[in-house]
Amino acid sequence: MLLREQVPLAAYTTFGIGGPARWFVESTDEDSIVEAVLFARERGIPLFVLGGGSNLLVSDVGFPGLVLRVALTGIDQQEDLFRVAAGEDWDRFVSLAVDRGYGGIECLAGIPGTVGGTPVQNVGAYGQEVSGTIVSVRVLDLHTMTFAELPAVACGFAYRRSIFNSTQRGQFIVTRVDYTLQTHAFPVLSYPDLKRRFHGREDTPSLAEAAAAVREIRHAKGMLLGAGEPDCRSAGSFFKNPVVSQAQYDDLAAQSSSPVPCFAATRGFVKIPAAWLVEHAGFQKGFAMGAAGISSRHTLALINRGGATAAEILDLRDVIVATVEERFGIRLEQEPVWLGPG
């Protein structure tokens, strides 16, 4: 186990923001993950598990404990079962699966981050969620210090939620995720953006065409990472789409001067696009507060315009949240994980 000290974390996040970690370890095998956990416990310091840094906002003062970057790699296919190490790049895995003709995650193309983060927040986009394909998740249980394989039913998957970021947050470190994908599958084209992209086409698009379309849509919205893309210095969607009761939605729709979009959620509830709420609260694409701003391509992405601090991002967040709540009576919930005090 190679320990490093005072490692700046900004370079390990897509936001490009954050102070140093007091201690930093990059683990490429399960044994070194155990070593890192024991190191933190012996010294009584906090531990944070880092993946791709694509859903993370780090405090300007950094982190006073040990940051453990999970860098396990490897993809093992057994017919329609894919066993994927937690440190694998997610989009690379999507491309591999699609190239081999396996469907189920084609609409999740272009999402930054690593495989280990996908079950944590039940990653989803454009009509698909990883919970629809996950069979089991291999974890290190920090309570027992043993490795276990949790079946999907034990993971408590819901919209952007799982036991890993809610009821049992901090108990597990994900080391591998097993997915069952479908061969000879047709792409899922239920999302409006994708429907429009292929409208009028007589034949069914291939999985590869659907994945490419998703990446193009994400790029147009500034949600696809790439060099020279200032709008991509973000953590993607900063706010979750709020889920409200049907009655609350009906009240909002009755009071609104324009149609309020929604999507079905659990029975008796609907999901309202957070981007619509932000825009109709008066925040337009390109809005800026100092070095923090809203993407010029997508209202839901808060961006580092260059040299932004975490404090500036939080100030912008607070203004948006307060204004949306005052205007619509709905309190937006932050999606990126916060690493730091407070």
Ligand SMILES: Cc1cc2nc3c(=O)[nH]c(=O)nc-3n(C[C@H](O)[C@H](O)[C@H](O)COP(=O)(O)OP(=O)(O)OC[C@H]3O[C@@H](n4cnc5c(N)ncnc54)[C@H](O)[C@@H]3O)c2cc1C
Contents of the next structure:
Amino acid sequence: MLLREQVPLAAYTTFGIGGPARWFVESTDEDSIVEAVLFARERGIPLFVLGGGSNLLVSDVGFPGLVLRVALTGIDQQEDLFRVAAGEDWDRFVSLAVDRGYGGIECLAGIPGTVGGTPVQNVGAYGQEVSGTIVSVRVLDLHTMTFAELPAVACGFAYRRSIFNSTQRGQFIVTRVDYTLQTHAFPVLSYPDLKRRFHGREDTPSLAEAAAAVREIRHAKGMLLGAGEPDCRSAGSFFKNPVVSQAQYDDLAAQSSSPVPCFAATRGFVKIPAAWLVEHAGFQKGFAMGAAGISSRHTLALINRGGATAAEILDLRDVIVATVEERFGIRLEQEPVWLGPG
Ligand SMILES: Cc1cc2nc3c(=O)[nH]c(=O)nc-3n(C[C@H](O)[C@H](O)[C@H](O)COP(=O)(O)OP(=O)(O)OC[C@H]3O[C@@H](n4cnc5c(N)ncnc54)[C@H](O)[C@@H]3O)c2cc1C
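I have the form predicted on its own already, so could you send the form predicted in complex with this ligand?
Now the complete complex, all chains and molecules, led by this one.
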């Protein structure tokens, strides 16, 4: 186990923001994960599990404990079952699956981060969620210090939610995720942006074409990581789409001078696009507050315009949340994970 001290975390996040980790270790196998956990326990210091840092905002003063970066690699295919180590790059896995002709995750192309990060918030985009293909998640259970394979049904998947980021947050370290993909599959083209992209096409697009289209759409929205793309210094969408009761939606729609968009959620509830709420509360793309801002191509992405501090991002977040709440009575919920001393 190669421990490092006072490691600046900004470089390990897509925001490019954050102070140092008191201790930092990269684990490339399960034994060294156990060793790292025991190290933190012996010293009585907090532990944080890091993947690709793409859904993370790190405090300016950093983290006083041990940051354990999960860097296990390996993709093992047994027919339609793909066993993928948690440290693998998610988008690399999507490309590999699509290249081999397997469907189920083609619309999740271009999402940054690691495979181990995907079950945590049940990553989703353009009509697919990872919960649609995950069969089990291998974890180190920090309560029992044993490895276990959790079947998908035990993971409590819902919109941007699982046991890993809610009821059992902090209990598990994901070391591998098993996905069942479909061979000879047709791409899922249910999302409006994708439907528009292939409108008028007579034959069915291939999985590769669908994945390429998703990447193009993401690029146009500044949601595809790329060198020299300031709109990508973000953690993706900063706010979740709020789920409200049908009655609350009806009240809102009755008071609004323009139609309020919504998508079906669970029975009796609808999901309102957070981007609509933010824009109609008066925040447009490109809005800036010091070095923090809103992406010029995507209203939901708060960005580091260059040299932003975490405090500046939080100030911008607070202004947006308060204004949306005052205007619509809906409190927006933050999507990225906060890592700080408290
Ligand atoms: C440009 C951009 C676009 C994005 N688009 C989308 C999108 O379309 N849909 C979407 O859902 N998300 C999106 N995201 C958010 C992000 O990419 C995903 O949530 C991603 O899965 C996070 O994985 P990560 O490895 O980077 O996790 P990190 O950011 O490193 O960590 C996030 C959380 O997961 C935990 N975690 C990470 N790895 C493990 C592990 N092995 N075991 C236990 N816990 C772990 C961390 O402790 C933390 O709580 C986007 C982000 C960016 C920057």
